[in-house]
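As a starting point, one isolated chain is supplied in C-alpha coordinates, in the form predicted alone.
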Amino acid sequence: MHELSLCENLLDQVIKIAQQHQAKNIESITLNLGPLAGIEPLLLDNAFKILKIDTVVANAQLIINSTPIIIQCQQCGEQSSATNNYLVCPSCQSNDTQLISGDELTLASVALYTAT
(Lines of atoms letter the chains of each structure in order from A and count residues from 1; the text may use other names and numbers.)
(Lines give C-alpha, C1' and ligand atoms only; values in the text may rest on other atoms or scores of the structure.)
Protein backbone atom coordinates (compact mmCIF):
# COMPACT_ATOMS: atom_id res chain seq x y z
CA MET A 1 0.00 0.00 0.00
CA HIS A 2 2.09 2.92 -1.27
CA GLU A 3 -0.72 5.33 -0.36
CA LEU A 4 0.54 5.22 3.23
CA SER A 5 4.04 6.43 2.29
CA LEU A 6 2.58 9.02 -0.09
CA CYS A 7 0.37 10.30 2.72
CA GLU A 8 3.34 10.45 5.11
CA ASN A 9 5.21 12.60 2.59
CA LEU A 10 2.15 14.78 2.04
CA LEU A 11 1.69 15.35 5.76
CA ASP A 12 5.38 16.19 6.18
CA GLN A 13 5.01 18.82 3.46
CA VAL A 14 1.79 20.23 4.94
CA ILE A 15 3.23 20.36 8.47
CA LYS A 16 6.23 22.33 7.14
CA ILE A 17 3.85 24.78 5.48
CA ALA A 18 1.94 25.14 8.75
CA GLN A 19 5.17 25.81 10.65
CA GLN A 20 6.31 28.40 8.10
CA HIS A 21 3.05 30.29 8.58
CA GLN A 22 2.87 29.67 12.34
CA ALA A 23 -0.50 27.99 11.91
CA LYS A 24 -2.20 26.56 14.96
CA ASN A 25 -4.41 24.26 12.97
CA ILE A 26 -5.10 23.10 9.43
CA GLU A 27 -8.69 23.16 8.27
CA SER A 28 -8.36 21.39 4.94
CA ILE A 29 -5.93 19.95 2.44
CA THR A 30 -6.95 19.85 -1.21
CA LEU A 31 -5.33 17.47 -3.67
CA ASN A 32 -5.73 17.09 -7.41
CA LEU A 33 -5.57 13.41 -8.34
CA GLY A 34 -5.66 11.97 -11.84
CA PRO A 35 -7.11 8.53 -12.56
CA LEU A 36 -3.80 7.42 -14.10
CA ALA A 37 -1.74 8.31 -11.02
CA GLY A 38 -1.96 4.75 -9.70
CA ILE A 39 -3.38 5.92 -6.38
CA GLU A 40 -6.59 4.69 -4.81
CA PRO A 41 -8.42 7.71 -3.32
CA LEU A 42 -10.11 5.59 -0.64
CA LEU A 43 -6.79 4.11 0.52
CA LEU A 44 -5.20 7.56 0.54
CA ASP A 45 -8.09 8.91 2.62
CA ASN A 46 -7.81 5.98 5.06
CA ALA A 47 -4.06 6.55 5.43
CA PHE A 48 -4.74 10.25 6.04
CA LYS A 49 -7.24 9.46 8.82
CA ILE A 50 -4.67 7.26 10.56
CA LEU A 51 -1.60 9.47 10.14
CA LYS A 52 -3.19 12.80 11.06
CA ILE A 53 -3.90 11.76 14.66
CA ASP A 54 -2.05 13.90 17.25
CA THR A 55 -0.67 16.32 14.66
CA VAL A 56 -1.49 19.91 13.63
CA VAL A 57 -3.48 18.22 10.85
CA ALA A 58 -5.70 16.28 13.28
CA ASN A 59 -8.87 18.29 12.52
CA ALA A 60 -8.23 18.75 8.82
CA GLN A 61 -10.45 17.53 6.06
CA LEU A 62 -8.82 15.89 3.03
CA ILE A 63 -10.44 17.01 -0.21
CA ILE A 64 -9.55 15.00 -3.32
CA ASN A 65 -10.45 16.54 -6.66
CA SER A 66 -10.40 14.15 -9.59
CA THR A 67 -8.67 15.60 -12.65
CA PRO A 68 -9.61 14.55 -16.18
CA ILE A 69 -7.47 12.61 -18.60
CA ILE A 70 -6.49 15.00 -21.39
CA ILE A 71 -4.47 13.96 -24.43
CA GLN A 72 -2.99 15.83 -27.37
CA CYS A 73 -2.81 14.10 -30.74
CA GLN A 74 0.64 14.21 -32.32
CA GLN A 75 -0.91 13.69 -35.77
CA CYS A 76 -3.72 16.26 -36.00
CA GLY A 77 -2.90 18.40 -32.95
CA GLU A 78 -6.32 18.11 -31.33
CA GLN A 79 -6.52 18.18 -27.55
CA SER A 80 -9.33 16.10 -26.07
CA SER A 81 -10.46 14.09 -23.10
CA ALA A 82 -9.85 10.37 -22.97
CA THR A 83 -10.66 7.35 -20.85
CA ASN A 84 -8.32 5.26 -18.71
CA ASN A 85 -7.32 2.63 -21.22
CA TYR A 86 -8.20 4.35 -24.47
CA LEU A 87 -5.80 7.21 -25.23
CA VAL A 88 -6.81 7.46 -28.91
CA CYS A 89 -7.58 10.72 -30.71
CA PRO A 90 -11.34 10.96 -31.26
CA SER A 91 -10.84 13.04 -34.42
CA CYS A 92 -8.35 11.04 -36.47
CA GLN A 93 -8.23 7.79 -34.45
CA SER A 94 -4.45 8.02 -34.08
CA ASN A 95 -2.91 6.38 -31.04
CA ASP A 96 0.10 8.70 -31.32
CA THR A 97 -1.03 10.87 -28.43
CA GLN A 98 0.68 12.66 -25.57
CA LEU A 99 -0.77 12.71 -22.08
CA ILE A 100 -1.41 16.31 -20.96
CA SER A 101 -3.12 15.56 -17.63
CA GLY A 102 -4.58 12.69 -15.71
CA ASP A 103 -1.55 11.17 -14.01
CA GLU A 104 -0.94 13.84 -11.39
CA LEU A 105 -1.03 14.00 -7.64
CA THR A 106 -0.62 17.64 -6.67
CA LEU A 107 -1.13 19.58 -3.49
CA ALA A 108 -3.60 22.23 -4.66
CA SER A 109 -4.15 24.12 -1.41
CA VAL A 110 -3.85 24.09 2.37
CA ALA A 111 -6.33 26.05 4.47
CA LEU A 112 -4.52 27.24 7.59
CA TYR A 113 -5.94 28.54 10.85
CA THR A 114 -3.55 31.01 12.42
CA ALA A 115 -5.71 32.74 15.09
CA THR A 116 -4.58 32.45 18.68
Contents of the next structure:
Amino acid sequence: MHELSLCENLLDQVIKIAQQHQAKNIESITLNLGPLAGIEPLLLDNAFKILKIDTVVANAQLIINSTPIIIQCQQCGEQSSATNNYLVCPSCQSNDTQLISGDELTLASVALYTAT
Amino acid sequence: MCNTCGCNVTPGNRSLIQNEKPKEGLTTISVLQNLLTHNNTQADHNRVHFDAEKVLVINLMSSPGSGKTSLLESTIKQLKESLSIAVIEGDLETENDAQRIQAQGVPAYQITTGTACHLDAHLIHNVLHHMPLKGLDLLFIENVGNLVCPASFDLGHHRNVVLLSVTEGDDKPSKYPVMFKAADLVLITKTDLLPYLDDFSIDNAKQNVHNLANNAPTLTVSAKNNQGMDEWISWLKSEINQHQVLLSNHQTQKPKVQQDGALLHAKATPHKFYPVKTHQQ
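Form predicted together with its partner chain structure, per the form predicted alone context:
Now the complete complex, all chains and molecules, led by this one.
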Protein backbone atom coordinates (compact mmCIF):
# COMPACT_ATOMS: atom_id res chain seq x y z
CA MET A 1 0.00 0.00 0.00
CA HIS A 2 2.88 2.38 0.59
CA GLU A 3 4.92 1.36 -2.45
CA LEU A 4 4.57 4.83 -3.99
CA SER A 5 6.09 6.68 -1.03
CA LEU A 6 8.76 4.01 -0.76
CA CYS A 7 9.58 4.52 -4.41
CA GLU A 8 10.02 8.24 -3.74
CA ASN A 9 12.66 7.35 -1.11
CA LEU A 10 14.31 5.07 -3.62
CA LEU A 11 14.49 7.79 -6.28
CA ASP A 12 15.86 10.28 -3.73
CA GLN A 13 18.68 7.89 -2.86
CA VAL A 14 19.43 7.03 -6.48
CA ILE A 15 19.44 10.68 -7.59
CA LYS A 16 21.84 11.50 -4.75
CA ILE A 17 24.18 8.71 -5.87
CA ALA A 18 23.91 9.85 -9.49
CA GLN A 19 24.93 13.36 -8.48
CA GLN A 20 27.85 12.09 -6.39
CA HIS A 21 29.21 10.19 -9.36
CA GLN A 22 28.28 12.81 -11.94
CA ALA A 23 26.24 10.27 -13.86
CA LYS A 24 24.95 11.19 -17.30
CA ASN A 25 22.46 8.37 -17.46
CA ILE A 26 21.36 5.50 -15.26
CA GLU A 27 21.04 2.07 -16.80
CA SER A 28 19.59 0.03 -13.98
CA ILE A 29 18.69 0.03 -10.29
CA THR A 30 18.85 -3.24 -8.38
CA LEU A 31 16.86 -3.89 -5.22
CA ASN A 32 16.92 -6.81 -2.81
CA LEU A 33 13.40 -7.51 -1.62
CA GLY A 34 12.32 -10.25 0.78
CA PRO A 35 8.78 -11.66 0.94
CA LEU A 36 8.52 -10.56 4.60
CA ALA A 37 9.36 -6.92 3.89
CA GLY A 38 5.67 -6.28 3.30
CA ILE A 39 6.22 -4.84 -0.17
CA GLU A 40 4.55 -6.01 -3.37
CA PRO A 41 7.14 -6.09 -6.22
CA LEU A 42 4.53 -5.49 -8.93
CA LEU A 43 3.17 -2.36 -7.21
CA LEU A 44 6.69 -1.10 -6.62
CA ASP A 45 7.49 -1.56 -10.30
CA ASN A 46 4.34 0.33 -11.31
CA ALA A 47 5.17 3.16 -8.91
CA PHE A 48 8.67 3.31 -10.38
CA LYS A 49 7.32 3.63 -13.92
CA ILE A 50 5.23 6.63 -12.88
CA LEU A 51 7.79 8.41 -10.71
CA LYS A 52 10.82 8.04 -12.97
CA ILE A 53 9.36 10.22 -15.72
CA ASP A 54 11.38 13.40 -16.28
CA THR A 55 14.08 12.46 -13.80
CA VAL A 56 17.68 11.36 -14.25
CA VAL A 57 16.46 7.75 -13.92
CA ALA A 58 13.92 8.06 -16.75
CA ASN A 59 15.74 5.47 -18.87
CA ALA A 60 16.62 3.15 -16.00
CA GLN A 61 15.37 -0.36 -15.58
CA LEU A 62 14.29 -1.51 -12.11
CA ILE A 63 15.62 -4.97 -11.25
CA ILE A 64 14.03 -6.55 -8.18
CA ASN A 65 15.94 -9.53 -6.76
CA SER A 66 13.61 -11.58 -4.64
CA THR A 67 15.58 -12.90 -1.68
CA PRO A 68 14.64 -16.24 -0.10
CA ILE A 69 13.38 -16.68 3.44
CA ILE A 70 16.21 -18.30 5.38
CA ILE A 71 16.14 -18.91 9.12
CA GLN A 72 18.91 -19.80 11.51
CA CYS A 73 17.87 -21.90 14.49
CA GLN A 74 19.26 -20.54 17.75
CA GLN A 75 18.82 -23.97 19.39
CA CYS A 76 20.36 -26.49 16.96
CA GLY A 77 22.19 -24.04 14.70
CA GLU A 78 20.61 -25.42 11.53
CA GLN A 79 20.04 -23.04 8.61
CA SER A 80 16.96 -23.74 6.56
CA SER A 81 14.56 -22.17 4.16
CA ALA A 82 11.10 -21.28 5.45
CA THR A 83 7.76 -19.91 4.29
CA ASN A 84 6.05 -16.59 5.07
CA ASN A 85 3.97 -17.83 7.99
CA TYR A 86 5.96 -20.83 9.24
CA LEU A 87 9.34 -19.84 10.62
CA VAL A 88 9.82 -22.84 12.91
CA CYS A 89 13.05 -24.88 12.58
CA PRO A 90 12.28 -28.01 10.51
CA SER A 91 15.05 -29.98 12.25
CA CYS A 92 14.29 -29.51 15.93
CA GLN A 93 10.85 -27.81 15.82
CA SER A 94 12.10 -24.86 17.87
CA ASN A 95 10.63 -21.47 17.11
CA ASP A 96 13.71 -19.72 18.48
CA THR A 97 14.90 -18.82 15.01
CA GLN A 98 16.38 -15.70 13.50
CA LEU A 99 15.62 -14.51 10.01
CA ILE A 100 18.89 -14.16 8.17
CA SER A 101 17.23 -13.36 4.87
CA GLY A 102 13.71 -12.65 3.71
CA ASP A 103 12.67 -9.32 5.23
CA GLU A 104 15.16 -7.05 3.55
CA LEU A 105 14.32 -4.05 1.46
CA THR A 106 17.60 -2.66 0.28
CA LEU A 107 18.95 -0.72 -2.63
CA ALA A 108 21.67 -3.13 -3.74
CA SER A 109 23.34 -1.30 -6.61
CA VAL A 110 23.02 1.34 -9.30
CA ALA A 111 24.57 0.90 -12.75
CA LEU A 112 25.28 4.27 -14.29
CA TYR A 113 27.16 5.98 -17.08
CA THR A 114 29.68 8.47 -15.87
CA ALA A 115 30.78 11.53 -17.77
CA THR A 116 34.20 10.09 -18.62
CA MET B 1 45.08 -8.01 -33.41
CA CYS B 2 43.63 -4.83 -32.09
CA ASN B 3 40.53 -3.36 -30.57
CA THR B 4 40.36 -0.52 -33.02
CA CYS B 5 39.39 -1.96 -36.38
CA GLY B 6 37.67 -5.13 -35.22
CA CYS B 7 40.23 -7.55 -36.59
CA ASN B 8 40.26 -9.46 -33.32
CA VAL B 9 36.65 -10.52 -33.89
CA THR B 10 36.50 -14.04 -35.29
CA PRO B 11 33.47 -16.17 -36.21
CA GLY B 12 34.22 -18.16 -33.03
CA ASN B 13 34.01 -15.25 -30.62
CA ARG B 14 31.68 -12.91 -32.46
CA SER B 15 28.56 -14.02 -30.61
CA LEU B 16 30.26 -13.59 -27.22
CA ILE B 17 31.33 -10.11 -28.05
CA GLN B 18 27.92 -9.11 -29.33
CA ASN B 19 26.30 -10.39 -26.15
CA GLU B 20 28.86 -8.80 -23.89
CA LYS B 21 29.42 -5.60 -25.70
CA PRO B 22 31.49 -3.49 -23.35
CA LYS B 23 29.64 -0.33 -22.46
CA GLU B 24 31.96 2.55 -22.18
CA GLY B 25 31.57 4.52 -18.99
CA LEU B 26 29.14 2.10 -17.35
CA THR B 27 29.90 1.53 -13.70
CA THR B 28 27.94 -0.18 -10.99
CA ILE B 29 27.73 1.41 -7.58
CA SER B 30 27.13 -1.06 -4.79
CA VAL B 31 24.95 0.57 -2.16
CA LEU B 32 23.19 -1.91 0.16
CA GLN B 33 21.20 0.76 1.91
CA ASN B 34 17.87 0.11 3.57
CA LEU B 35 15.13 1.94 1.70
CA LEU B 36 13.53 2.93 4.98
CA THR B 37 16.71 4.65 6.16
CA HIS B 38 15.03 8.04 6.01
CA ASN B 39 12.18 6.93 8.25
CA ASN B 40 14.45 5.01 10.61
CA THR B 41 16.73 8.01 11.14
CA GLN B 42 13.71 10.13 12.02
CA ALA B 43 12.43 7.36 14.32
CA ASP B 44 15.73 7.27 16.22
CA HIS B 45 15.50 11.03 16.57
CA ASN B 46 11.96 10.74 17.99
CA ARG B 47 13.16 8.08 20.43
CA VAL B 48 15.82 10.45 21.75
CA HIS B 49 13.03 12.99 22.49
CA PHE B 50 10.95 10.33 24.26
CA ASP B 51 13.88 9.00 26.26
CA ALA B 52 14.95 12.50 27.31
CA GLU B 53 11.54 12.87 29.01
CA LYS B 54 11.51 9.23 30.23
CA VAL B 55 8.24 8.38 28.45
CA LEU B 56 7.45 4.80 27.46
CA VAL B 57 5.83 4.87 24.00
CA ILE B 58 3.56 2.05 22.86
CA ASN B 59 2.33 1.62 19.30
CA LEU B 60 -1.09 -0.03 19.06
CA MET B 61 -1.76 -1.75 15.75
CA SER B 62 -4.68 -3.83 14.48
CA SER B 63 -7.37 -3.97 11.83
CA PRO B 64 -10.05 -1.26 11.94
CA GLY B 65 -12.68 -2.00 14.55
CA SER B 66 -10.73 -4.45 16.69
CA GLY B 67 -11.17 -2.25 19.74
CA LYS B 68 -8.04 -0.11 20.08
CA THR B 69 -9.90 3.00 21.22
CA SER B 70 -12.18 1.08 23.61
CA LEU B 71 -9.14 -0.61 25.10
CA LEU B 72 -7.51 2.79 25.59
CA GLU B 73 -10.65 4.21 27.24
CA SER B 74 -10.73 1.35 29.78
CA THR B 75 -6.98 1.49 30.32
CA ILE B 76 -7.01 5.23 30.95
CA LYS B 77 -9.91 4.86 33.43
CA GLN B 78 -7.80 2.45 35.47
CA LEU B 79 -4.46 4.25 35.21
CA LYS B 80 -5.10 7.97 35.03
CA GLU B 81 -4.91 8.45 38.79
CA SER B 82 -1.49 6.81 39.06
CA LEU B 83 0.16 7.64 35.74
CA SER B 84 0.36 10.60 33.42
CA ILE B 85 -0.86 9.41 30.01
CA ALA B 86 -1.28 10.92 26.53
CA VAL B 87 -2.47 9.50 23.22
CA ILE B 88 -1.64 10.18 19.57
CA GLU B 89 -4.47 9.03 17.32
CA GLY B 90 -3.97 8.12 13.68
CA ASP B 91 -6.95 7.91 11.35
CA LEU B 92 -7.65 8.65 7.71
CA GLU B 93 -10.47 11.04 8.62
CA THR B 94 -12.41 12.46 11.63
CA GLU B 95 -11.32 13.44 15.11
CA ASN B 96 -13.75 11.04 16.76
CA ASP B 97 -11.12 8.94 18.47
CA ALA B 98 -9.21 11.90 19.91
CA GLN B 99 -12.51 13.25 21.29
CA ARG B 100 -13.27 9.90 22.93
CA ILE B 101 -9.85 9.92 24.62
CA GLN B 102 -10.11 13.58 25.64
CA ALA B 103 -13.45 12.75 27.28
CA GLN B 104 -11.43 10.51 29.63
CA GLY B 105 -9.51 13.59 30.76
CA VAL B 106 -6.15 12.95 29.13
CA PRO B 107 -4.51 14.86 26.26
CA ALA B 108 -5.06 13.39 22.81
CA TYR B 109 -3.68 14.54 19.47
CA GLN B 110 -5.30 13.49 16.23
CA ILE B 111 -3.30 12.92 13.06
CA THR B 112 -5.59 12.65 10.06
CA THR B 113 -3.56 11.00 7.35
CA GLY B 114 -6.02 11.66 4.51
CA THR B 115 -5.30 8.68 2.32
CA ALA B 116 -2.11 7.40 3.92
CA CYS B 117 -2.55 3.91 5.32
CA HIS B 118 -0.01 4.16 8.15
CA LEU B 119 1.75 6.59 10.47
CA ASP B 120 5.43 7.21 9.90
CA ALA B 121 8.19 8.73 12.01
CA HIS B 122 7.86 12.15 10.33
CA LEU B 123 4.15 12.45 11.13
CA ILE B 124 4.89 11.62 14.77
CA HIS B 125 7.67 14.19 14.86
CA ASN B 126 5.29 16.88 13.59
CA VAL B 127 2.97 16.15 16.51
CA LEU B 128 5.83 16.38 18.98
CA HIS B 129 6.15 20.07 18.12
CA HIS B 130 2.64 20.63 19.49
CA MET B 131 2.57 18.27 22.43
CA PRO B 132 4.46 18.63 25.69
CA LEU B 133 6.15 15.37 26.74
CA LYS B 134 7.32 16.72 30.06
CA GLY B 135 5.95 14.76 33.00
CA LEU B 136 4.38 12.01 30.89
CA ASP B 137 4.85 8.39 31.95
CA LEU B 138 3.12 6.65 29.08
CA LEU B 139 2.30 7.65 25.52
CA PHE B 140 0.09 5.48 23.34
CA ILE B 141 0.19 5.83 19.58
CA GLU B 142 -2.99 4.40 18.08
CA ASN B 143 -1.93 3.60 14.53
CA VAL B 144 -4.22 3.64 11.50
CA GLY B 145 -6.39 0.51 11.50
CA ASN B 146 -4.54 -1.72 9.06
CA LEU B 147 -2.79 -5.08 9.44
CA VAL B 148 -0.35 -4.46 6.61
CA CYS B 149 1.60 -1.21 6.31
CA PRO B 150 2.04 0.06 9.89
CA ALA B 151 4.18 -3.02 10.66
CA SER B 152 7.04 -1.75 8.51
CA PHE B 153 7.44 1.68 10.11
CA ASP B 154 9.43 2.45 13.21
CA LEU B 155 7.90 5.57 14.80
CA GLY B 156 10.52 5.97 17.51
CA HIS B 157 8.35 4.05 19.98
CA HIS B 158 9.50 1.26 22.29
CA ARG B 159 6.90 -1.48 22.11
CA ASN B 160 4.45 -2.86 19.52
CA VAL B 161 1.13 -4.15 20.78
CA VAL B 162 -0.96 -5.92 18.13
CA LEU B 163 -4.67 -6.44 18.79
CA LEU B 164 -6.63 -9.34 17.35
CA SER B 165 -10.36 -9.31 18.04
CA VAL B 166 -12.09 -12.67 18.30
CA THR B 167 -14.50 -11.81 15.46
CA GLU B 168 -11.59 -11.55 13.01
CA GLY B 169 -10.62 -15.23 13.14
CA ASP B 170 -7.74 -17.08 14.74
CA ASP B 171 -5.80 -17.44 11.47
CA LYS B 172 -5.02 -13.72 11.17
CA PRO B 173 -1.40 -14.16 12.40
CA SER B 174 -0.77 -16.59 9.52
CA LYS B 175 -2.45 -14.29 7.01
CA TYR B 176 -0.58 -11.17 8.14
CA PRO B 177 2.82 -12.55 9.17
CA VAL B 178 4.70 -9.26 8.81
CA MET B 179 2.42 -7.58 11.35
CA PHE B 180 2.24 -10.40 13.90
CA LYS B 181 5.97 -11.08 13.68
CA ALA B 182 6.50 -7.46 14.79
CA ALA B 183 4.38 -7.82 17.94
CA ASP B 184 5.98 -7.46 21.38
CA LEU B 185 2.59 -8.34 22.84
CA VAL B 186 -0.49 -9.84 21.17
CA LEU B 187 -3.78 -8.84 22.76
CA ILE B 188 -6.80 -10.96 21.89
CA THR B 189 -9.69 -8.53 22.35
CA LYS B 190 -13.50 -8.65 22.67
CA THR B 191 -13.35 -11.94 24.57
CA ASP B 192 -16.86 -11.18 25.88
CA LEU B 193 -18.04 -12.30 22.42
CA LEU B 194 -16.34 -15.73 22.62
CA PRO B 195 -19.50 -17.57 23.79
CA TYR B 196 -21.19 -16.57 20.52
CA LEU B 197 -18.34 -17.74 18.26
CA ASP B 198 -17.66 -21.43 17.75
CA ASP B 199 -14.76 -20.97 15.34
CA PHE B 200 -12.26 -18.87 17.28
CA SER B 201 -9.69 -20.82 19.27
CA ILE B 202 -7.32 -18.85 21.48
CA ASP B 203 -4.87 -21.78 21.33
CA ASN B 204 -4.86 -21.71 17.52
CA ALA B 205 -4.25 -17.97 17.52
CA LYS B 206 -1.33 -18.43 19.94
CA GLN B 207 0.07 -21.31 17.85
CA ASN B 208 -0.06 -19.19 14.69
CA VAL B 209 1.94 -16.43 16.42
CA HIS B 210 4.38 -19.07 17.73
CA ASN B 211 4.87 -20.35 14.14
CA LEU B 212 6.17 -16.90 13.16
CA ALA B 213 9.12 -17.45 15.50
CA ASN B 214 7.60 -14.84 17.78
CA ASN B 215 7.60 -15.71 21.48
CA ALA B 216 5.80 -12.52 22.46
CA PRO B 217 3.26 -13.05 25.24
CA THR B 218 -0.41 -13.28 24.31
CA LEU B 219 -3.05 -11.85 26.65
CA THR B 220 -6.83 -11.97 26.36
CA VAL B 221 -8.89 -8.95 27.24
CA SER B 222 -12.39 -7.53 27.09
CA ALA B 223 -12.72 -3.78 27.48
CA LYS B 224 -16.45 -4.32 27.97
CA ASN B 225 -16.55 -6.65 30.98
CA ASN B 226 -12.92 -6.02 32.10
CA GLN B 227 -11.86 -9.67 31.66
CA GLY B 228 -8.05 -9.74 31.51
CA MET B 229 -7.65 -6.00 32.14
CA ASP B 230 -5.55 -6.66 35.27
CA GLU B 231 -2.96 -8.70 33.33
CA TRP B 232 -2.79 -6.04 30.60
CA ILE B 233 -2.33 -3.27 33.18
CA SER B 234 0.40 -5.20 34.96
CA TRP B 235 2.16 -5.84 31.62
CA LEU B 236 2.11 -2.07 31.02
CA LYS B 237 3.44 -1.32 34.49
CA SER B 238 6.24 -3.86 34.20
CA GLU B 239 7.19 -2.43 30.80
CA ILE B 240 7.36 1.07 32.31
CA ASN B 241 9.58 -0.22 35.14
CA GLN B 242 11.86 -2.12 32.77
CA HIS B 243 12.15 0.94 30.58
CA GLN B 244 13.11 3.15 33.53
CA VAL B 245 15.85 0.65 34.47
CA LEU B 246 17.18 0.73 30.89
CA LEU B 247 17.12 4.53 30.82
CA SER B 248 19.00 4.76 34.11
CA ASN B 249 21.73 2.64 32.46
CA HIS B 250 21.68 5.00 29.44
CA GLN B 251 20.07 2.35 27.24
CA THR B 252 16.83 2.25 25.33
CA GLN B 253 14.81 -0.38 23.49
CA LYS B 254 13.39 -0.66 20.02
CA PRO B 255 10.22 -2.42 18.97
CA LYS B 256 10.35 -5.62 16.95
CA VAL B 257 9.61 -3.66 13.77
CA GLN B 258 13.36 -3.68 13.16
CA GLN B 259 14.17 -5.97 10.29
CA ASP B 260 16.76 -8.52 11.50
CA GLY B 261 17.78 -9.56 8.00
CA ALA B 262 18.11 -6.03 6.72
CA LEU B 263 20.24 -5.10 9.70
CA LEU B 264 22.51 -8.08 9.22
CA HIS B 265 22.97 -7.47 5.53
CA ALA B 266 22.84 -3.72 5.23
CA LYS B 267 25.16 -2.29 7.82
CA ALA B 268 25.88 1.20 6.53
CA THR B 269 28.61 0.23 4.13
CA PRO B 270 30.62 2.96 2.43
CA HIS B 271 29.71 3.36 -1.22
CA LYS B 272 31.91 1.15 -3.31
CA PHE B 273 32.86 2.33 -6.72
CA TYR B 274 34.11 -0.15 -9.26
CA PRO B 275 33.66 -0.64 -12.98
CA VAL B 276 31.53 -3.54 -14.18
CA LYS B 277 33.35 -3.93 -17.44
CA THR B 278 36.91 -2.93 -17.97
CA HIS B 279 37.84 -1.55 -21.33
CA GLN B 280 39.73 -4.00 -23.48
CA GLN B 281 43.35 -3.08 -23.80
